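This document starts with one chain, in the form predicted alone, laid out as structure tokens.
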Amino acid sequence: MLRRYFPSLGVILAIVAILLCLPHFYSNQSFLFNMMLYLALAEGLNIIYGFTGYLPFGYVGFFGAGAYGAAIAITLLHISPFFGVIIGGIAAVLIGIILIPLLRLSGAYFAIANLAASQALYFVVANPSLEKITQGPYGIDLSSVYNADASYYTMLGVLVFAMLLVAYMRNSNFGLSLLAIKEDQVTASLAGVNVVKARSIAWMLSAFVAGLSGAAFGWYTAVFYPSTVFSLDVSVFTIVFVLFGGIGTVAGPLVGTLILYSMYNFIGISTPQYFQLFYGLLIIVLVLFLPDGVASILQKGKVYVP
């Protein structure tokens, strides 16, 4: 029974080994951290989109909720940053619970409603009247607990957790139930699948991963602003990474993120205006010609993608 997990576990172990060794040979820790961040976000988005078909354009809302949930816990409750990261994940889940009614929508309606919800959360956090809690638009300073190495390895732990979740879902009855719902929820319901419960669990797991990622990001950067952690660029980048690599697999989002984020770092930062054009064209090409990503090409060639 465990054999079905071996390919996915092999991919996870390879990624962990690389990210543990790279800091000793590559000095740009910030690049490595952000790479892990988007890898984790891509896997988190994969949980809800890859297995249920729900594409949340406002996924950054969970990311921002995690960053602020952790920061508020650290600054006001004076807890350790590590437990603050966990609280950040829980904060995102609570937002996810509030937004569960959005799952009644589908397609573009769900995407737009989710985007609106994330922007509403941004305006709440950035409200100057909440300065004593969220610091309003003035940003939160966590420099007193800044620890680059600790936050780096915490982010690695979040990534491993996200990959293990996707590996479990890809090879479990729960994941198969979600895929059945994605194909035809009426048939899945008649087969005994609790559609509402299954989708809600996937939604909250996806939110938890984004919240943990946002919390680790806040700890690593030490100082951040609402406009940073609620930036729509986070959602757009994550969606493109997942679409490029392929949904519903462990390796697909990893491949998409590794390739495209590396390109952005080495090309897009120096000429962002051209890279945004490239991203726009890439989205069009993906939607029209490669909706299931790079992984679909390998699968058509009968290559198993874990």
The other form holds:
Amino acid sequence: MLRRYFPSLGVILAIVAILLCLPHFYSNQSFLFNMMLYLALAEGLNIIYGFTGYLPFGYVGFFGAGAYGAAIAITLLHISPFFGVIIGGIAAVLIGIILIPLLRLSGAYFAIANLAASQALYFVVANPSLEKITQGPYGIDLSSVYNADASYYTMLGVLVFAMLLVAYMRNSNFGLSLLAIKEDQVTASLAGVNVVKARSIAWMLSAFVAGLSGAAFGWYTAVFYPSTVFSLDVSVFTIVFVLFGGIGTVAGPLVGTLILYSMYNFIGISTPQYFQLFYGLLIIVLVLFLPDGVASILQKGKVYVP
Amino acid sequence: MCPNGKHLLKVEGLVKKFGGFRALNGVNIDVREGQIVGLAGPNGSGKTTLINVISGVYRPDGGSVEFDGRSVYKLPSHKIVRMGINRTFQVPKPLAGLTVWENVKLGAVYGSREGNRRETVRQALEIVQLHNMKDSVSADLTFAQQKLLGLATALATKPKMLLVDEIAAGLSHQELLWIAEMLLRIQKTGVAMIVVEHHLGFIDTLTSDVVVMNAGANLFRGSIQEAAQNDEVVEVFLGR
Ligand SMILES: Nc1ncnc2c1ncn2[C@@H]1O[C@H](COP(=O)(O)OP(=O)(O)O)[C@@H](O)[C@H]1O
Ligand SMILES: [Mg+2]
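Hand over the structure of the form predicted together with its partner chain; the form predicted alone is what we had up.
The complete assembly is shown below, putting the previous chain first.
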């Protein structure tokens, strides 16, 4: 039973080993933090998109909800940052629960409705009349609890959690039931699968990962604005990384993120306009020629991708 | 017929509308424990719709469906399945990207929740003789094999009642005999069935109790011999 988890766990251990060693050789901690952040977001998106087929363009909404949920817990309720991060995750799950009815929509309708929901949340958070709670457009200042190392390792913990979740889904009956629903809802429910429940659980787990990630990001960054943590770039980057790497596996989203986020960091930051063009073209090429990502090349050759 | 068995399924006055059209217009059917009832009728008479409504795939618009003394009317499919009803599809709907084993395993894990799952899957695949293909991707199966896979998945949920929709259509005489024998073997394990079949000949090998539908309503219930001598039945079968 446990043996089938070994390949996935091997991948996770390798990533953790690299992320624990790298800071000793490579001093750009902020790059490493953002890399972990996108690795976690990619796995979080993989949970909902890879296993159910719902593509949430408003995924950043959970990220922002997590960042603000944590920040409010830390500043107003004086909760320690570490537990604040968990509260951020829970805040995102609550938003996810409110949005469960969106799962009744299909395809593009779902994607657009979810995008609209994330923008609505953005406007609520940025509303000056909520200044006492969210600081409105003036942003959050967590510099009193700033701790680069603690938030770095918290992010690593979030990433490990996200990878373990996907490993579970990749190898468990629950994951299989989601893939079944994705293929044919009627057949899945006649096998006894509770379609609405399984899908909602995947949705909330995906929201939880994004919320934890947003919260850890907020803590690490210390000062941020609604436009930072509700930026559509977060959704777009995550989606492109996942599409590029491939869905439904632990390794696919990791590979996509490692390659593309590195490229973005070394080429893209200096010439962002070219990079956006490159991303746009990449999405088109992927959708047309490689809809299942890089990992699918191996899978077509009957290579097992953990 | 098995007159002393108690009622397992009792359908009364069942209505299903598509827009203004009544595909089921007050259908009655009852099945006793372990009994096989044949269901015949011309194309479009509502046989598949009846199965879809009983199994929760379509929501009914009136009437009642009682199973094992409890109402399953308007319940979602997964609940109906866990209570002991399952079905096969006239046009098979396997989970094409999953293997044969995975398809059946889902039924064992989510549909029955009892017994040794691995053993349940193995037995179901052996009954339909697909065990040697257990690692094949379902999309690679033939049409007939996909129907059998659907039957195996249904069996893995340990049903007390199976709704079998035209499983014999398009098969050779040899295959027909094999399927009939298999259904009878399944019946012997205590599974009741409604077997939908266009041709009375196949039903005749399974049971003497047949219901004939026409235009979404009951036309006849009795033995096959009586059916063959019933003017109305003869007319709907030959009048098309
Ligand atoms: N999903 C549907 N939408 C609209 N009409 C349907 C649908 N399913 C079945 N029907 C109609 O209901 C009637 C009964 O169909 P069906 O139950 O498939 O008949 P049978 O299985 O006896 O051949 C037909 O007239 C068919 O066109
Ligand atoms: Mg039919």
